[in-house]
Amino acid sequence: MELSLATRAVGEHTVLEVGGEVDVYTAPRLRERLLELIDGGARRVVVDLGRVDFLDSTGLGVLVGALKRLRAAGGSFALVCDKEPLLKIFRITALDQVFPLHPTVDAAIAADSTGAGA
């Protein structure tokens, strides 16, 4: 399956909508796009995983790397995910304690605006 990536601005936030499968083959494209956004000045990034069907450890590593890079730059990073199979991966790996996880883009932006985001 292919990976789809679409970016949009919502106020001060950059929302990256991800679709398809994020695995060892497609994760480099996700990493590239995240680095382009961060290096291009995005400091409040929300990654919407709502259309992701599969996420492996390579994809998780890309997300962790982006989180670290944004935090080092004084930015915020949040994930949107409401699919139980993906949420289970975050719980099993304890990454639900690392990433701010939200059910919707609006919820992620609202939490970040109140200081509840990462």
Contents of the next structure:
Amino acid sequence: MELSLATRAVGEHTVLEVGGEVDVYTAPRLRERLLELIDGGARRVVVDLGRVDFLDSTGLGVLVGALKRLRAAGGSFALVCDKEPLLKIFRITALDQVFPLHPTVDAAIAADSTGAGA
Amino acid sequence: MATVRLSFSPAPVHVRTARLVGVAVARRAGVREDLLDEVRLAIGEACTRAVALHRQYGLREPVLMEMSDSGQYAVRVVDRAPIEAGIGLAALPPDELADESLTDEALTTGVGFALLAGFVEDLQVRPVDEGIGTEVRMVWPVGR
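Same protein, different state: after the form predicted on its own, show the form predicted in complex with the partner chain.
Next comes the full complex, and the chain you just saw is listed first.
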């Protein structure tokens, strides 16, 4: 399935819903969208991976890039993911220790709003 | 023994095709359904790595993927990049993953290797027998 990207605002947070396959071919589009959001002033970003059915190292690299950029700008970045195959990817790469990972968008926003941002 | 060979121009768009073919042949060979996600991911990482190396060195030669099922499912992904580029792959420790000084390329390479090593029990990365290049060989069991 092709990459799909949809953005919505939830209070102070910008939620980017990602769907389909995030790989070496589609990851540049995810990078562009995240840069657009950050350059446009978004500082509290939640990326919802709920409809992602494939994620590779290139996609993970893009997510780490966004995390670093937001952290440098004093912002926060969190991921929403509750699918075991994807969670396993985060565990194997140790990126589960780098990203705040939440099972739902609500949980991600609640955690960030209590000052536990990244 | 059945063999399927796929040779593709080193472009990111073809990595998805390689994954689809690799998983289709794996299923046909009798690899367990619950392993197919790992097969898909590992083939994707091996091909992504090969495509990245060919682009880095300006190589137009195709990347070769060869699948065979002689009692097990073996996949070879062969690049034609100088050997020093392919060696020295290492998984990154967690405290370095988000380090500011780490380039995106280095991060992606390290994460890609961690995924290969994590998802493929039987993994070999070695120089090709003839000429220049590296072969990533992955093996999965077939049947129950």
